[in-house]
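Next up: just one chain, as structure tokens, the form predicted on its own.
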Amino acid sequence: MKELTWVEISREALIKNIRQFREIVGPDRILCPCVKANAYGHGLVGCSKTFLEAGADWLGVNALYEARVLRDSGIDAPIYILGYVPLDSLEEAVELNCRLVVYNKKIIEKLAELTEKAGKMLNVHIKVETGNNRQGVLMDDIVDFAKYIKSFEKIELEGIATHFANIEDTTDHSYAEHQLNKFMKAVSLLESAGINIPIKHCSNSAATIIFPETRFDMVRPGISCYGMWPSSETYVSYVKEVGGDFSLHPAFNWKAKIAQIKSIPSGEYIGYGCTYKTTHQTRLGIIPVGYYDGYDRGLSGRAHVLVNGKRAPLRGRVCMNIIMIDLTDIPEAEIENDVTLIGKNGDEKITVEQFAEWADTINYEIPTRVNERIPRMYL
């Protein structure tokens, strides 16, 4: 069946990005790209298999259902679940042989019961709170919590982790350094108590790229695996503080088809709310994509798309399933021509970052909000 809207994912770009990360972190560190949120909107299974093919070691997901999908697809690589797994779902996590982030004793108690029953080991990673104040064990409780984990025979305390709060939001990294110092203090407290944890990790994309001292035993890059800088501040920090030839290759290209073209006289309103009125005879294109699909309503009257290598502005409001574009200056456009919503078309391009600016948000949000029912095609 021919799709009305689809996303083309460049496998070449994904592979280049992962190999870039492998090059900067070296062969001995675990490379664990994050594929949560449908691989940042790029397609969970397709990206996971591509990343592993390109040299990744582990995969990071947010939820158990994502791990289940990966296992069902035949992936047997280590899967690290960054989010919360409810008590009544832990049995499946054990069955799927997932690594779990832990920070409360109820989870440990349940895991102890399940691993004994199953007769198998389970690896867990303590999340230590260093200043982001989301998931995590407080510093005062870290030694007691680690000792509690180690009291159970079939639970292996494999890792300790934390997450930076603002490393990608600023070129002043004093708070990130403060968090790093707290993380090292937690490690020191554990080692003083005779607890040595083999895998220490805290690097997201920005930290991996600009702070070599944060790489430790494993890195967890996210958005940059898909070819996007976490922020302009991260790029500026890289250029000023690191330098080199590290480059990212965007993989996301969102397209749709023209469903109708019609001529609208001057003085006609277009779309809900009558927010746009034509000032000349207008050749109007109807595109079957809208905010249900993830095309943000905030782009109404602000964005453009690409048709035959030319820019076509949106007219009127973004609807639930339709946008309207002005094709007056693209007379060669025809029914079912491809329309580029994000990506390159001829000499023109619309980046995820430009799209995010139109929508008053960050680049992370754009591909992750593109509806999962829309097919991802790997080219």
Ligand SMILES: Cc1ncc(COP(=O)(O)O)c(C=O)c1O
Second form
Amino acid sequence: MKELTWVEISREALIKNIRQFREIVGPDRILCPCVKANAYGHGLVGCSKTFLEAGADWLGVNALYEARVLRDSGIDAPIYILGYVPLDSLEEAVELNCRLVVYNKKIIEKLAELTEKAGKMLNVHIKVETGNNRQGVLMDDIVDFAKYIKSFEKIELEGIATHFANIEDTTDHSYAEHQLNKFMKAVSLLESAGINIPIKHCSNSAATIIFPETRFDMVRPGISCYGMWPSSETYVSYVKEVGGDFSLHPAFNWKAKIAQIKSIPSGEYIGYGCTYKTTHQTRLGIIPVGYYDGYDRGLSGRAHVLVNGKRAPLRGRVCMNIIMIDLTDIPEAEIENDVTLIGKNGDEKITVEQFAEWADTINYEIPTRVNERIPRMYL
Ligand SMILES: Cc1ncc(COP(=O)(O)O)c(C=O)c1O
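Okay, that's the form predicted on its own, but what's the structure of the form predicted in complex with this ligand?
Entire complex below, previous chain first.
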């Protein structure tokens, strides 16, 4: 049974994207797609299974609860947790055999106690601060921190990572180069101290696609696994600096049904705040989707949806659970017809990027904010 609104995810598109990443990174590098934030809104379990089938090696989540959902769904592939795991949740992280990003001695101390008690090894990856100033160990502390980790028998220092701050928002890559140099400096400081860490990684989608030298031993692409360019700047950089046939396949198609159609005379107000007044006899469609579902209120008066391959503009404000659309020029539209909010419909399409422009934000935010409760169907 379909819901009032649902998201159709193209498995074919997801598979093509992952296979392209595999092609550019080669067979030996670890391919770790990020499936955090409900797989960028595309559905955590469905995407994770599809990515693994398509040849991904690891999965990157943000939090322990996401790792738990994956393990409960039967996934036993390596799971790398990119975000913070609090002290009182570390026991479960050991139990679920997760790989953790680390930058606090307190966490290491607790992990040492837990791994000893459980008689189990745990893999950790040091996050180095190179200029993003989020999570990470400062350069001056890196050797001391690594030695501290190495002093515990059951904690394996498997990886070292960093994350770029300014690689997708610009075609000027000097800051990314500066961060890459700092990352390599951290690696060489550790090597000089006799500490060789097997898995070095720092590449998100933009870095993986544009800068082969950032790929090291593992890559962590997110947005592009779902078929989106991180930004138009990244696309321009790719075309100008790399050139090739790397093409992305968007997987996200958000749909709803028409709940009612009625004829409204000219001169009537529509919706809260009476912000829109009809200028003609209007065939008005009522669609049961609103800002609770993730259809941003900022789209009021700016967006259109697609019905029978034609554009139908929004009228009035986006409500919590309803939007109103003008079907005057789509006389064949009927109750329960499908409406496309994002995706293709006939010869027309609404891209996530178009939607993001209407909402005055970036493409990342659009699918991740489509309510998790809305079913994701894999076609
Ligand atoms: C640490 C880390 N690695 C990788 C990614 C993936 O980035 P992108 O979606 O730009 O590929 C993210 C995303 O925010 C991240 O925080």
